[in-house]
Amino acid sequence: MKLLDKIQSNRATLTVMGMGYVGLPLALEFSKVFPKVHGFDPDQIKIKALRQGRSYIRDIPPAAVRQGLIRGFRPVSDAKVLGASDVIVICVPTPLNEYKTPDMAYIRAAMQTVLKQVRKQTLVVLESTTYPGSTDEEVIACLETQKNFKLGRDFYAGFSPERIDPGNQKFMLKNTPKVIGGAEPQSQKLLQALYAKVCDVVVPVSHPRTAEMTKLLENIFRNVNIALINEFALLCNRMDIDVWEVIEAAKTKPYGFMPFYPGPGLGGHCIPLDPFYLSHRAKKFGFITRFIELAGEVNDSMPSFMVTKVTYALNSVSRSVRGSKILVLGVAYKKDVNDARETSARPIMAGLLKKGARVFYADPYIARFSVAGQSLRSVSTRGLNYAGFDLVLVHTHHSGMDYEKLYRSKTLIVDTRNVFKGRKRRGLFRL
C-alpha cells in the first residue's frame, strides 16, 4: 500500500485541522518526523501568531513553534492544503449547546471543508472528543455518501482520542499511550504506523466506537469520583470534619483507594462535558445513565455552594455580600494554565454579582475574563494588596502566588483548594 509506505518512510504530507490545545502540540510533534506538516485553522489571528513563531498556549513555548517552522511546520488558513495531504487529523472543539447536548457543528464544518478538497487514498483521523459512533456517522458516512468513496479502497479512517493534560510536565504526547481504533484492517495498520512515529506506546482497539468510548470512560471516571468527594466534602462541612484530613488519612491505605480532591466545581473541555456526550448517546439506545447524570448534578452544584460559603464567611463578621469587595484568586480551570474553558469561577462570580457584590479577580495567566455580560481585567498579581478586599476566594492555586502574604493579612479567606493545609486563623474558611 503506497500510503503505508509513505508513512513508514516519513514521506507522507500531513494536515492537522484545528490549532488549539490538541492540534498544535500534535502538529509540532509530527513535524519532528514528517517534513511536510500543515497546521490548518480558519482563525487568522492564530495562524499569524504561529507564522511569527509565537505561542498562545502556555504549555508550548515560542521556541517550540520556531523550531517547528524550521523543520517544515506550516500554519495555514487555506484549505487547499487538504487536497495535497496524505493524512488529515481533525482536532476541532466539541462543546455542548445551551441545552447541554452535543454540538457537532465544528466537526461537521471540518468535514465539509475536507469534502471539497480531499483526494483518494487519504487517511482521515478524528481526535475530537465525542460520542461513540461519531467517526462512523460524521466522517465515514460523509465520505461514502457525498464523495462516493469506498472505505478501505478509496480512503481510510479511524479515531484516536486525545490525552492532552494541560500543565502536566510529566506525561506529554510522546510518553502517554495512544489509543487507536481503525475502521477496518488497512486503516488500523495506517493508524498504527502513523502514531508509532510520535508515541512510545500505541494501544490498538477493535473499532472507532471502542476508542471513542475509551475516552469517555477515562473522563467520566474522574467526573464521578470528583462528584463523590465533593458530596463527601459537603457532608464533612455539615459535620464540622476536615475533609482534607480525612483524605490524607484514607490515602495511606496501600490498596483499594485512590485519592480525589474536592473543589469549587469542574472546568476544562473534557471532564464537565463528556458525561453529557455519553448520556445523549445512551438515550438513543433506551438507556438512562442515572449514576453519571447524578455525578454531573453534584458537581454542577458546587459553585452555588461556594457562593453560600462566601455569604457565611461575610456574615461571620456582620457583613453582607451586597457591597462587599471580593477578590477571586485565579479563574483558570486548573493550576498553572491559561485556559478558562468551563471554569467554575464564572458561575461563582456571576452568583456573587447577582447578590450585589463588587467582584474582582487576579490571575497571572488570564488578562481578561468575561462573566455575566461584563468584561473584567485581572488585578495585577505583583504586590497585590489583599487588605483592600473584604474577602478573597482562592479558586485556582497557581504557583508563584504570595499565599503567605494573604494568610498574614486580616482579610477573610475562603480556601477551596486546601492551599492553607492544616493551618487555622480567624477568618479562614476552608472547603
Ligand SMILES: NC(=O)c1ccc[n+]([C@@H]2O[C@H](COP(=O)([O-])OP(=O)(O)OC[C@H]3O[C@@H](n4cnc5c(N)ncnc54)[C@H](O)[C@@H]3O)[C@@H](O)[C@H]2O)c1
The other form holds:
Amino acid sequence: MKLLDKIQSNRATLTVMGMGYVGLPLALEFSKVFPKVHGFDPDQIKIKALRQGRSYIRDIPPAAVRQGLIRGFRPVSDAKVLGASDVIVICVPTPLNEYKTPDMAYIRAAMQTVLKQVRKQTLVVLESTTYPGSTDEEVIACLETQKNFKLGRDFYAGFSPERIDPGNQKFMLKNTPKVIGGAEPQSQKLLQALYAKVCDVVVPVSHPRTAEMTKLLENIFRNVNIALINEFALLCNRMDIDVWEVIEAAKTKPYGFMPFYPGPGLGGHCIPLDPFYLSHRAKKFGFITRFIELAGEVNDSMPSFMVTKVTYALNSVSRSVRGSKILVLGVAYKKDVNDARETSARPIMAGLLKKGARVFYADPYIARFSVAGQSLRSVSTRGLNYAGFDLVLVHTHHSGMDYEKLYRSKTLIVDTRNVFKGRKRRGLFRL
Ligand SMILES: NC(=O)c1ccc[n+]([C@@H]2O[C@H](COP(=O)([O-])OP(=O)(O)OC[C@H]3O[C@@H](n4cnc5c(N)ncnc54)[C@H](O)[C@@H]3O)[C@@H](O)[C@H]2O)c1
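The block above covers the form predicted alone; next, return the form predicted together with this ligand.
What follows is the whole complex; the chain from before opens it.
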C-alpha cells in the first residue's frame, strides 16, 4: 500500500487538528520523524504564537516549538493543508453542555472542515476523548455518506486515545504505551506504523469502539477512586482521623491496593467530564452507570465542603465569612500546570463570594481568573504577605511556593492538599 510505504519511509505529510494540550505535543513529536507536519487550529492567536516560536503550554518550552519549526512543523489556520495531507489526526475539545451531556460540536465542525478538503487515500485518526461509537458515527459515516468514500479502499480510519498527563515529567508520549483501534485491517496497519514512529509501545485493540472505551475506563477508574477517597476523607473528618495518615499506612500493602488522594474537588478537561460521555451513551442501551453517578455526586460535593471548612476555621476565631479577607493559594486544577479548566477553585471561590467574603487568589501560572462574573488578577506570589489575609486556603500545591512562611504566619490555614503533613499549629485545618 502506497500510504503505508509513505508512513514507513517517513515521507507522509501530517496534519494535527487542534493545537491544544494534546495536539501540540503530538505534532511536535511527529515532526521529529516526519519532515512535514502541519498544526491546524482556527485560533489565530495560538497559531501566531507558535509561528513566533512561543508556547502557551507549560509542559512545552518555547525551545521545543522553535526546534519543531526548524524541523518542518508548520502552524496554520488555513484548512487547505488538509487536502495535501496523508494523515489527519483530530485533537479537538470534547466538553459537556449545560445539561452535562456530550457536546460533539467541535468534532463535527472539524469533520466538516476535513470533508471540504480531504482527498482519497488519507488516514483519519480521532484522538479526542469521546463515547464508544464516535469514530464510526462521526468520522467514518461522515466520509462514507458525504464524500461517497469507501472505508479500507478510499480512506482509512481509527481511534487512538491520548494519555498525556500534564505536569508528568516521567511519562511522556514516547514512553507511554499507545492504544490504537483501526476500523479495518488496513487502517490498523497504518495506525500501527504511524504511532510506532513516536511511541515505544503500541497496543492494538480490535476496534475503534474498544479503544474509545479503554480511554473511558482509565479515566472513570480515577474518577470513581477519587470519589471513594473523598468520601473517606469526609468521614475521617467527622471521626477526627487523619485520612492522609490512613492512606500512607494502607499503601504499604504490597499488592491489591493503589493510593488515591482526596482534594478540594475534581478539575481539568478529562476526569470530571469523560465519565458523562459514557453515562450518556449507556442510556441509549437502557443502562444506568450507577458508579459514575455516585462518584459525580461525591466529587461535586467537595467544593461546598471546603466552604464549610473555611466557615468552621473562621468561627474558631469568632469571625464570620462575611467581610473576611480570604486568599486562595493556587487555582490551577492540579499542581504545576497552568490549566484552570473545570478547577474546583471556581465553585469554592464563588461559594465564599456568595457568603460575602473578600476573595483573592495567588497562582504563579494563572494571571487572570474569572469567577461568578468577576475577572480577578493574581496577587503577586513573590514576597506574598500572608498576614494580610484572615485565612489562606491551599487549593493547589504548586512547587516553589513558600509554604513555611505561610506556616509561620499566624493566619488561619485550610490545607486541602496535605502540604502540612502531620503538622499541628493553632489555626491550621487540614482536609
Ligand atoms: N488535556 C489533557 O490532558 C487531555 C488528555 C487526554 C485526552 N484529552 C482529550 O483530548 C481532546 C483535546 O483536549 P485538549 O486538552 O488538547 O483541548 P484544548 O482546548 O487544549 O485544545 C483544543 C484545540 O482545538 C482547537 N479547535 C477547536 N475547534 C477546532 C477545529 N474545528 N479544527 C481544529 N482545531 C480546533 C482549539 O482552538 C484548541 O486550540 C479532548 O477530547 C480531551 O478530552 C485531553
